[in-house]
Amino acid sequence: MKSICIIFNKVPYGSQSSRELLDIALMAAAFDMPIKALFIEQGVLQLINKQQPEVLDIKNHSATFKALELYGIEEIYVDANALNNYQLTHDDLMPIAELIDNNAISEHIQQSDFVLML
C-alpha cells in the first residue's frame, strides 16, 4: 500500500490549508493508508495547547489533531528546530507528537510514496 506524508508548515489560522490537510489525513486514514504527519516551520504552531481562535471569531480545529491517533495516524512528528525558533518546548504542545530533527524529517519524506503540503 502507498504511504502518505502530510506536511503541516503553515500557521494554524488565517488560511484553510491546515484544515484541508487535516481533512485529507483523516479521509486517507479511513482507507487504511499508512500516513505520517510532519509539523515543520510555522506548522509547529498548530499543536500549541489551549488555543483560543474563537476570540477572533474563528472556528477552532486544533482539537481535531488529538483524534489523529484514533484514526490510525500514529506517526506524528514535530520539528525540534522549529520549536526552538519559536522558543517553545515539547510541553507547550498537545502530547501527540514526537520531536525529530531535520535529518529524520528528510528520511520520512524520502520514504513516503506521496507527500502533501499546501
The other form holds:
Amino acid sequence: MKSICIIFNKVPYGSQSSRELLDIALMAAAFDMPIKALFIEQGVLQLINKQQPEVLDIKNHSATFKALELYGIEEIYVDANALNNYQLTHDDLMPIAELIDNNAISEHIQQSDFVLML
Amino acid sequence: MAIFSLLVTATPYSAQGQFSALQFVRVAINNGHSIKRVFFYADGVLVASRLNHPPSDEINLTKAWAKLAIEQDIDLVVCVTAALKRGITNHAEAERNALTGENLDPAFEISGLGQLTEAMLESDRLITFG
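What would you give as the form predicted together with its partner chain, now that the form predicted alone is on the page?
Okay, now the whole complex, with that chain kicking things off.
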C-alpha cells in the first residue's frame, strides 16, 4: 500500500487549509493507506489546546486531531524548532504528537510515496 | 512513462494555479505520460461552474478544462462538500439539497474525497496546484 505524508503548515483558523487537509487524511485512512502527519512552521499552532474558533463563528476542527489515532493515524510529529520559535512547549499542545528535528522531518517526507500540503 | 493525478485547489483567475495545472496536463500528455484524474478541491471547485464568463480576450478556464477532458478523455472530479459550500451543484445535488438551479459544467463530475484517495492509489505521482 502506498503511504502518505500530510504536512500541516498553516494557522488553525485564519485559513481553512488544515481542515481540508484533515478531511483528506481521514478519507485516506479509511482506505487503510499508511499516513504520517507532520506539523511544521505555523502548523504547530494547530495543536494548541483549548482553541475557541466559535467566537469567530468558525467550526471547530481541533478536536478531530485528537481522534486521528482512532482513524489509525498514529505517526504524528511536531517540528521542535517551529514550536520553539513560538515560545511554546510540548505541554501547550494536545498530547498526541512527538517532537522531532528537521532531519527527522526530511526523512519522513523522503520515506513517503505521496506528500500533501495545502 | 508515469501516471499522474492532479489535486487543484487554486481559485480560478485570481491565482495562477489553474492555468499551470492545465499546462501541466497538456505537457504531460504530449510527453507520453497519462493522467488518471484531476480532482478539484477547496476554491478549485469554482472552475466547474458553466456560468463562469471571462471577457472574450481571456482564457475561459472552465471551457479549457472541458476541452481537454473531452479530447484526452480525462476524469474531472469536483469534491461534493467543497462544491456545495461554494454554490457549485449539479441536478442531483440540487434536488437532494432543495437548491434552485444547477451550474455544473457537464465535463465535470461531482463526487467525494474517496475519488482523490483512489486516484493516489492508482497513480505514480499526485501534483498539487494551489
